[in-house]
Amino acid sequence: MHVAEITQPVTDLPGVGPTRSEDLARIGITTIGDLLLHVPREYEDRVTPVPLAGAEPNRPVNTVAQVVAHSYIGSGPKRTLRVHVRDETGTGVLVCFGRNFLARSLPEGRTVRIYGVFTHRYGELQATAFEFEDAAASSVRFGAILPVYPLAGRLSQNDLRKATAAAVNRYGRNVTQELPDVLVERRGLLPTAQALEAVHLPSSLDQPRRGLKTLVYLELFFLQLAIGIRSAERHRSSRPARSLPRGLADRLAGSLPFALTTDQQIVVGEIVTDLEAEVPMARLLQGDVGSGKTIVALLSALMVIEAGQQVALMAPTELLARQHGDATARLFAAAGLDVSVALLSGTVPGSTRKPLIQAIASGAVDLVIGTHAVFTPDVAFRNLQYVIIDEQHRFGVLQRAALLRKARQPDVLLMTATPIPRTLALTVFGDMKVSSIRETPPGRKPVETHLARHGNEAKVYEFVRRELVAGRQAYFVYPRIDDTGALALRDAESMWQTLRDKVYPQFAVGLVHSRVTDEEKRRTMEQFRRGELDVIVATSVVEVGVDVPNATCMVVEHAERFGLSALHQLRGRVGRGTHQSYCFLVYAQELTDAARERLKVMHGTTDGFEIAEEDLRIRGPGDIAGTQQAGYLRLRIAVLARDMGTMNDARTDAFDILEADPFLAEPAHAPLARSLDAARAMNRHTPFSYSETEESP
């Protein structure tokens, strides 16, 4: 049995009832296989003695000591117990905030084992977080290497330790070796069963390192197998080569008020070459914000439409889909093109939707621009050949697959305005060709980025006022909608009132966020685009797809709460015209090291490709979908910022195997094929890991 085939529910383990299973589900653990692959984030060495005299901030004490006295600080209900202890090297104090009852468990004269972080405070060695037990007791909490797991809800470390120990003992020790012996030996790995035991039940600090190395390699190896097989399957789906007509595309290009950049011309050529080839296209187009990816996509789409086939252009939000639709209609009208374009979204009323769906099915619509509504089963195409997906990382895999099933051997172009680090593109999108647009259209000036600490924002507001007086427009972005929540953060709704009534009373100020209806959101943004609103107050919903050339100021308050990608996308909302534009990142007084580094990167460069590389270095691949970024690639165990070397090794090994046996059809590779199928089933939530047919969250 392979790890991924252990699908028994966690409730089969002793001590895991409905409550704990609910908490486990919150961190993605529903089966025993999931639990076995939930690796610790660190380990506590409770084997090596560390006396009180050896205490350091990053070196917990692990000693046997005697309780010598009790004392208290404070008085009344708020008084706090202090337990004085002594070992052979010195003395220390256990400060028991809210735990005065420990006086009964730690009476004077008792000898106990203690584990905790001690620091020098007020002239003595103190610990506020500690564990203890009687020195004569027999326990699994001392004298062992203890894993420390990511938690959720009401789970404790003891809960996870007991559950994983039971899972290893009942199932983990019996799993099948998933890799060929030659790879295990070549890469210095462990058999899978031994790796699971080393990670969850180590007897030394060296064991988890080797066990984790094995599990990381396994995950990345099967990822690369899936990528390689997907590429082989696409190349097996051949079709007759063709020559596409250029008439409509040439007319559109000739009507544009600007000339295509060199990068745009090169990318159009790359896409057309793929569209005309025998193998269906699978290409990723990445370009910095405002680089002109959409016009490239439309030029290539017109060639397919002129050849008598349909094209679908997908956008993740109705705001972006409508913008694509409006821009496309204007461009086609200016070029005098007789091309039928339709917008399909969830807000299209039933009376309009039915005839629209019929027109798409009959082939009367050449280009369908839409949101997730195009994925629904009742939408059928007569001859869909070309699928363009904008901001591709925002769609679930099941959604993408549902659209692709509406066509036979479709050409696929994925677009992203969040440049992907080269290392990530080569590994995660390794079965796709990658095109990049780095040039910006002529006449645009780099956005000036300024940092401002909270308390100095009045200067920012005054600068923006001068831009508004000059006839320009501005965005103000906040990390949350309203003032609910434990954190003291400025929010969009409160600041909308403040900016509207107190800061800029002579200007028109609008508000958009995710709780605003799509119709109201569309109306507000259209007013902003037409210049009827001077200021838009928003959350990160304006991060993608808002194109207002007259907007020259982007103010992001609590910028430390946003990831690098989100900040770069927000900055890209300005600087889209010929006027000099500005981005102000207003940050809190106290910053984490990572937040400080992100702001430094944003201040230092406007190059999205450089920012993407820095983003990968700082935090690994992310979801690039808002203030909490989580990843193009969700992996259970591997961390690409740390494990790129292992990724490259796994890719080399996987592609060596597939070069001789592209579909793992040989009997010798049957175990690999079985493991890959099981991994695909288990990792249905990981968009690029193993499956192109399942949904992502």
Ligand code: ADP
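What you see is a predicted model; the values in this text were computed from it and never measured. Superpose the two forms; the largest set of C-alphas matching within 1.5 Å is the rigid core. Residue numbers count along the first chain shown, from 1. Compared with the form predicted in complex with the ligand:
- Superposed on the core, the two forms differ at residue 76: its CA moves 2 Å or more between these two forms.
- Taking the rigid core as fixed, one finds a CA shift for residue 465 smaller than 2 Å between these two forms.
- Relative to the superposed core, residue 32 undergoes a C-alpha shift smaller than 2 Å between these two forms.
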The other form holds:
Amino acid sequence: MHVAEITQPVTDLPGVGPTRSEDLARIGITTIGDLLLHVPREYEDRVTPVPLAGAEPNRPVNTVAQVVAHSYIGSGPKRTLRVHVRDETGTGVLVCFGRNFLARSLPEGRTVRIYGVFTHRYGELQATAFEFEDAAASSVRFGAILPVYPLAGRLSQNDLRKATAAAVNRYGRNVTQELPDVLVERRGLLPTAQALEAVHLPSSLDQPRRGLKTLVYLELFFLQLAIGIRSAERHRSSRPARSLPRGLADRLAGSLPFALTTDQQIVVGEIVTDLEAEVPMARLLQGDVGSGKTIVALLSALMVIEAGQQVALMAPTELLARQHGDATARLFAAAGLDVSVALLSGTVPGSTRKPLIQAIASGAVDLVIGTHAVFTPDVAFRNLQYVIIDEQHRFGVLQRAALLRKARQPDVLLMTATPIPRTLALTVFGDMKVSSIRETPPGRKPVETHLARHGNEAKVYEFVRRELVAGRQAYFVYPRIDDTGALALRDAESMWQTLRDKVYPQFAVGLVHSRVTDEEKRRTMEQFRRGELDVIVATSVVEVGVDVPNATCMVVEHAERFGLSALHQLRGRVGRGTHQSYCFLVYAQELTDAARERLKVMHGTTDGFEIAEEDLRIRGPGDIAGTQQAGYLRLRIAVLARDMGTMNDARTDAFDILEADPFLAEPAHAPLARSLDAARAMNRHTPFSYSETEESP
Ligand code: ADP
Ligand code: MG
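Output block for the form predicted in complex with the ligand, input the form predicted on its own:
Every chain and every other molecule in the complex is listed next, the one we just looked at coming first.
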């Protein structure tokens, strides 16, 4: 039985009412199963005695001491209470900032249990953060190993400790083990019920380690099982091998104003081999911004089209879909190809949409380009065979699945300019083959990156002016659309006015962001592309795919607020032509450690593969929001940077089982199959899901 099968709501637990359950929901916890899989980030050891003399900055004191005196710093209502305590080894002071009322519960002469971090300051041992209990009373929060959980909203550690303890005692203890005994033994795991107890209610500090290892293993094992089954399904639906016609593709290749790079040629070859094979393709194409993935996709698409089948290309934004539509139409026209391309846009009125949809259904359209929003249920294909998903990381699994369902067993090409770190490639994409374009088209110079502090941006503006005078174009990107007043941040709307009226009055400055209508966005980008606008002010909507070779400057203000992959994408908007390009990352004064590291990485390298690895490293463990933001997957417990060994074990074990029983059909594997279903259901609404096509009939 999998923990995911505990689907009772958290409100079934004592002490969890509407307020707490709302806060829990914010960190993805709605069921008791979710709660049991919310693991502590660390533990407080309130068992091992550490006397005052043993105090060190990273070693909290856990002792029994007597209150010997009170004193105050300052005077009047703002004065601060100091409680002097002594144990057998020494003396210390509890500094009660804002908590003078503690004088009553810490009277002179009383013996108390104390837990807190003491540091040497002003010749004495002081603690400002501490907990205590009357030593005469029976202990509630001492004499135990206390878990420390990631929190949200108004939740306190005590709320989570109580709720989780109840969940373990009432539900967790009944969880039976679904893993075959041999695996539990071979990998040194605990039965699941024991693992939950070890993690949430440990009685010694070394217990959680094995419990946690078990939960990590389980998570990764079921992930790998799902991947293995998905792959088995693809293999089962094999078709006769075939040889695809090359006529159209050769004509397009011959009409291009450039020669394909070696990497592009190799990748086209890899894709065609898959398209011709018996097993439908599942391939991930990664290549840095500007490496020329689109043409690779189009060349392969033409072979399928020439064989009489339909192809769909899905882009993450309307802007990008249009750009693909326009570029494709231009390229096909230049090559004199008689291929019917339809741009299924969100702004197409119903009267135009209807005939388009009919043409797609009848097979009159060969290639359909659009965003996920336009591949609605009413869009049916006559014989869709090949699905290409551009900037795949911008889509949720369900969005991808919606398009994939329109074909029976489509060939799938996922494209991404955010390379998947090696460690991640084994996870969600564990059953996909990977193609990489590592070289950029010849003649491109690497973008020069400069960091500038907020306050020094005048120099940046001046530099950009010289580029504008020389006939180049520039992007200015801001984290917000307009001034919300909440944060002192520059925003696109007000900076658009400033840049237009004060900084560059002699140049044409445009504005795009997600609240501008699609029509206007398209018009503005088109003007920029034609050079009628010199400067575009934007939010990160220009992050993906926009291609204007004459733009040489990318200025990102409040760069500290952008993630590494977003910064990398933004920088990729420039350096797409033959001119030297520049990226200016303007940051605010106070940087968090992670933000400083991100900027350092951006300054140090332009290699997208390296940036992806660094991104994973900087995010580090426990960054819930960050992991979700990464969009690939949301593992609850496992941290890939830490748990690679376990991942490999889990993969080996899962694939061993599937080799003998590819669909878990044997009675002995019924508990595994049930658990897998539960795990899939549990993750259905998270950005990460175990199955690409889980909702297909
Ligand atoms: P991305 O991989 O970021 O999607 P694109 O496919 O948009 O990159 O290509 C970026 C630009 O490079 C386009 O203008 C495209 O026409 C051009 N391009 C692609 N391949 C080559 C090549 N081999 N030589 C020169 N230019 C190329
Ligand atoms: Mg692209």
